[in-house]
Each structure stands twice: as C-alpha cells, then as structure tokens.
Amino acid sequence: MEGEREYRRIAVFGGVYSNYLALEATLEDARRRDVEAIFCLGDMGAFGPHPDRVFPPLRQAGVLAIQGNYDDSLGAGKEDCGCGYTDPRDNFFARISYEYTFKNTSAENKAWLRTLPKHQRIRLGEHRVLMCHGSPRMLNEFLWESTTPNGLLEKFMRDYQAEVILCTHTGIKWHRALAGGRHLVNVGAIGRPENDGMTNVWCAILTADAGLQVEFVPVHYDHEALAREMEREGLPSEFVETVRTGWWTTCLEVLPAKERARGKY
C-alpha cells in the first residue's frame, strides 16, 4: 500500500508483560544487530511488577507500539484484561494480573496506550507486512502452531493484503512459511519465559535479503532479580515459580494438547 515504511531489517517483539530488565536487555540487543526499527507487538502490561518501569525504555528506544488486549483494557478503564481465556482457572490468575496492573499504571501511561493503533502496516524490502496483537481479525486470537491451519493463515493474508503476518498474544513464539514467499511469525513474548524449562525470552530479528529471513533470539537478563521483586510486590507464587525455572504454571488451560504436552504441568 502507498505510504508504507520500508526497511530491510527490524527487531519485533511481543508480550512485555511488564518485565522492564527483560525490555531493556532486549533493547540492548537489538541495537548490536543493527536494525533500523524495533517493533512492539502489544501487552506492555501484566503477570509482573511495576508496570510504569517499561515505558520510559520504549520511548526512549523510539519502538513503535501497537495495542494489546492489555493495552486496550488499560487505556479504556475495562473491568478485565481481555486475554480471551475461557477456563475459571485462568481467569483467576488473569484477575489478579489485570488488577495489580491496573492499579499500579498512571493515568499518563494509560492515556498513552489510548493512542496506540491495533495494527502497523510497513515494508520489509518486497514483503507487504502486517503487524497484530492476536490475529489480524481478533485482538485477542489465539494462533496457536498445532492448531492454526494453512488455509487460515492463507484467508488472512488475502483479505489484509499482506505476505507477512507477525502476532504474538500465545508467548509461545513459531513461524510457518507458506507458498508464494509468505510468512506468519508468531514472535513469542519477552516478559515471561516460553514454558521449555529455560529462563530465556525470545525476540524475533527480519531481514529482507534473498526473501524472508527469520531469526529467533534468546535474550538473557536478571531473572532472579525479577522473581525477588514479584514476591515483594506480593504477586502470585505461581508466577514467581514461572520466572525462576522456565515452566508456566499458570494459563495453562488454554494451550492445546500438543504446546501443553511440552511443558512440565
């Protein structure tokens, strides 16, 4: 489309969660691997501490932000999170999330997610790519790997005009590549760990060169200082236990059969 952006090599990342020590190391590296733009694919809020820690790193970065379900409960004064879970189970977890945040996120900050479009349309050399939370139809759609068929993604990517479609909302990250040079690429999360027993977060780097090059980065930060400060602010133990080892304890009802068969719970 006329007016799009066009770059050659972007850091996309999704789910900050409100894990500011991850954010600012993931920042960090993005800017060793020379990239032209850092995108945020939503949820600057939730599961974490201090929720006002992440927004100065992402200002003063300059990433360019899109809404997550969190951003747009947050900045509209909903009563929920708009995660999209459907088991009392995660509800309950998602609850204390969504009211912790709520609570400890200023007004300016809320204001600020206000002004946050849904979507980010830019070129990435000769790919049309489009940029959403969920999917490009549903803030909060789950495209999960194992249960996300071709002719979805397919669908999608016809009525969007785009060859590339990045989303995160799952924190687990996964890209598919399609005939006639498309793309999905679910770019994961960096605010909590991807339930493989490993306290890494995952970032994803593009590069227009010879086609679409997808390049997933583990990003390494102070885990335990995070942990120390959840339990300080009094958040759920079971979120704790996430950071510390690597496994989800917690949304782990809405995982299919195959994601869920991974991890430890």
Second form
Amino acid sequence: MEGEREYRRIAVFGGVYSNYLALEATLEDARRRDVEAIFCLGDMGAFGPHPDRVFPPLRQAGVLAIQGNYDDSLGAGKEDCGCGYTDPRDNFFARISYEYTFKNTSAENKAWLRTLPKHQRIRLGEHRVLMCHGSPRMLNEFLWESTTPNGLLEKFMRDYQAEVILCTHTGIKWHRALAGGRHLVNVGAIGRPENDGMTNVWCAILTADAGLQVEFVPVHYDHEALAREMEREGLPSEFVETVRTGWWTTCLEVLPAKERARGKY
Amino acid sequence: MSVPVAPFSHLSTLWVQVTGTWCNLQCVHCINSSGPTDPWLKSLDTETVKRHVMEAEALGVKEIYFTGGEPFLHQDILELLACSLRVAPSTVLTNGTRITEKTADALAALAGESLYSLEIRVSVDDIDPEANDRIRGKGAFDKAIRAIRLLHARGLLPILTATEILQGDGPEGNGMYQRFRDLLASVGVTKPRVKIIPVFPAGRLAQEGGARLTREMLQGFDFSLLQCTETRAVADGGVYSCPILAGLKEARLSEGSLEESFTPCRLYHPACVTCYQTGMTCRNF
Ligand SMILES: [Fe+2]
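Form predicted alone done, so how does the form predicted in complex with the partner chain look?
Shown next: the complete complex, the earlier chain at its head.
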C-alpha cells in the first residue's frame, strides 16, 4: 500500500443527484472547515434538474471523485441506472429519472464520468481508508444501517485491508465504530434529503487525531429554487415533493423495515 | 449432455429450512410440497440452526431467512430469531396463520431490541378470499390478513408475498402488484409492501420431463443474476444450493459445513430455468 496520499482532515459526500445548488452549498461549507481535500463517492446525476450543472463546480473545486452506478451507466451508455431496485414502483420512477438524466448529460461529461475510478484509497493518519460507492465488492450494493451486519464489515475490512470504509448509494447516512479503531461510514447524499422531514442534506467531515473523528454536517441550500426548477423541467411531482418536504415518496420499497418505519410513506 | 453449473461468488443470504416441509397448510402450488402429514423433509433442531447462524456470521453473511414449511410451527422459532437477529437482519416467510397477538408482541419486542431489521413476509395469493383459499386452504386469507394487521399495528411493516399462480401478468405488467397494494391499503396498512414471485415447476407443480438449462443457453450469461451464486440453504441433511431446492439430494453441496458448500452448483432442475428466465430472487428486494 505504498504511495497512498495521507491526509489529516477531509470532507466526503456522495449522491449529488444533479442537485447543483446543494453541491455548491456543500463545497462552500467544506472550504470553511479547513479540510485538505474533498471527496465525492459518486452518482453525480439522477433525480434533480439540469444534470450538466454539477460538473463545473466539481472540477473547479478539485473534488476527487469515484464512480457510482449512475456514472457507470451514463458513461457506458447503459440502458438503465443500475440502481439495483427490484420493485416495480421503484423501477418506474428510476426509469423516468434515468431517461431525463441521460438525455440531458453532455457527451463531454459522460466521457469525464468514464475516467473516474471505482475505488479510492487514502490514509487518514494511521487509518487505511477505502472509498467505494455501494460496497467494496459491488457498485450498487445497499449498505443500510439496519441490514449491514458487523460480521460482513469485518469480512470487508479483512478482504480489502482497510480500517475505514466509506460508502454512499443508499441516501441515508450512518456510522458504526467497530473494535480496534475501525469504522464504516455511509456518508449519505447531498442530492436528496434523507427521509426525516428535514429539507437539508448531509456531508461528512473526517479528522484523524487520537482516533478517527466522524462528523456529519447538515447542509442547507435553496431547496425551493431547486423544486421550482424541477417543476419547470417537468420532473415528477413526487420528486419535487421530496425536495420540499424532506420525505421520500419514491424508491421506498428498497428500504428495510427499520429505515422505512422512520419515514412518512 | 453434461449439466451446467453456476459459480459461487460469496455468501450473501443464508436460508434456514427450519421446519422442513412441515406446514399446517397444503397449498396447491407449494414449491416443496409442504403439508401437515408425513413431511418428507424434517425440521432442524435448535442447536443445528444456531451452529449454522454462527458459522454464517464468521463467513460474513448479509441476511438470514427462515422458511419451511411454516416456521412458526417450530417450538423455538422466537429463540432462533433472537439468535439470528444478533448476527444479521432476519426475515421469516410465513402463512400468518399462527401469528397471534402474543406472537406479534414478541416479534415487535425482538425487532425493537435489535440493531438489524426484522422482516415478516406473509403469503397471500389472491385479493379475493375465496380464490385465495382454493389455492391455500379454507380460512387462509382471513388469517393472513389478521396477521398483517397485527404486525402493522406494532409497526413491523409486513411484506405481503404473492405468487403468480392466479393472476400473474408477467415481468412487465404491474396490475397484480397494484391490486395487492390496494388490498393492503383497504385493510388499513399505510406502508404497503408487496413482493411477487413467479410459480416454480417444483414441488406440487413439478412436471415430468420439464425443460432444463443447457451449457449453450448459458453462453455469455451473467451468472450474478442467479441467486445460487450468493445464497445457500441449510435444511435437514446438509447445505443446499438455494431455498427452492433445499432438501433435494441432487442440490446438496455439503453434509453440514457451510463453508464446504461454497462450490459451483449444478443447474439441473426445471426450477433453474425459471430463475434463468425471470432473474428472480427469493430475497425481500
Ligand atoms: Fe448509487
């Protein structure tokens, strides 16, 4: 593991979902927090309006990004988003979102998405950190808090030789510390609120000092402006409602019982 | 001609055929011919199940499912679920007939104490009680709906599981799916969850000389679409390739050790054609 960049303090986010207003707010917030680098765990497009608008801020801020399933699909010209849903209602909305995003993402940005790696390894102080989108073994595996056993995390950390694993893909943040100073952090998403009735989104700040400090930072942005743009773009009213209320209305069936119980629908 | 095989990737889901083929119902489409008398596959004893759960934990299992037969006929089912929930998210597939207020209370307590999700899948095959009961047995509909209500009232969010035996509309249609969501809404379920599975040419619907997979059909096929690349089922007699074929000698991969079953499995059964054609998974979602 020679040659991995070492950092002391970083910002990490995932799931931009074309929410360029939340992205701009997140980058501004991260700059104020004295971080040495900003990482994005993938899924630049989906859900929101004008997918091309997220790329300039990502590049200008020098965000170190990896591919999510959406980026893989858009880059490779695949027929669907590869989100990993099995339910018909989830798939119905996933298709609308993918078709809109595919049509409105430029060839140049698709080509850029193709250049992104699927994993990123760094050091945070002593910790070997592995970043992935879904899970270390699968781009679109869902790691929800209530369906990710400690035994599986132990296996991932053994198999992939990391003390810290960072992921996204589910859209809801969580953090679990395991024995021996090891951590799983699902950084959540900045593109969509996390089904708790709040309109803000979330980013993670990781700091290596005595151990590893994991801080989730709420990011507020002009969600009303985003909602109006989504309406103008003819995106489903269900998506717009989520932006305005903070409650998920679609892609709900993939939620496990505990996470589903916390939402409104 | 030689039988094609599916490679093994990793253990994602462990199925526990906890009551074998012992069931208080005798559905006409049962994939393993379960019923109340002379089950051909025996129940697992409590210690055996616990041993498999512990072994699965060490191997990094992601989810554990309990099926049968009817799991709630097992005398220690609640103890086994408690054990399983300490290790991984756990699901029970049930006909719902044995879920009383007391059982529902116990399940809610287990779910509340656990870090991991507990999922209860209740089987119903038609929105019309009479049509359902012709398939599943007299009174089955009312008892299943009662179970769904009891679970819902305790915040457990049961998943109605239906087969396409009576009203399948194929992979593209979702009329059936919507009808079941409406049924759930009509009995007061505010977060309706529906899982639909195809009918398998196995158990009571097995036919002589059914179609089999060939090596030619699997040329260039993405094997990760087959659940047997990441699942194993424990049942009396050992470890088997998947929950549908659990208990069948030809599907047995090991006599006891889970890790020894991590080998390619033979796609020898007509049910393998159904998985190949539909890409279905027995998992919740
Ligand atoms: Fe994703």
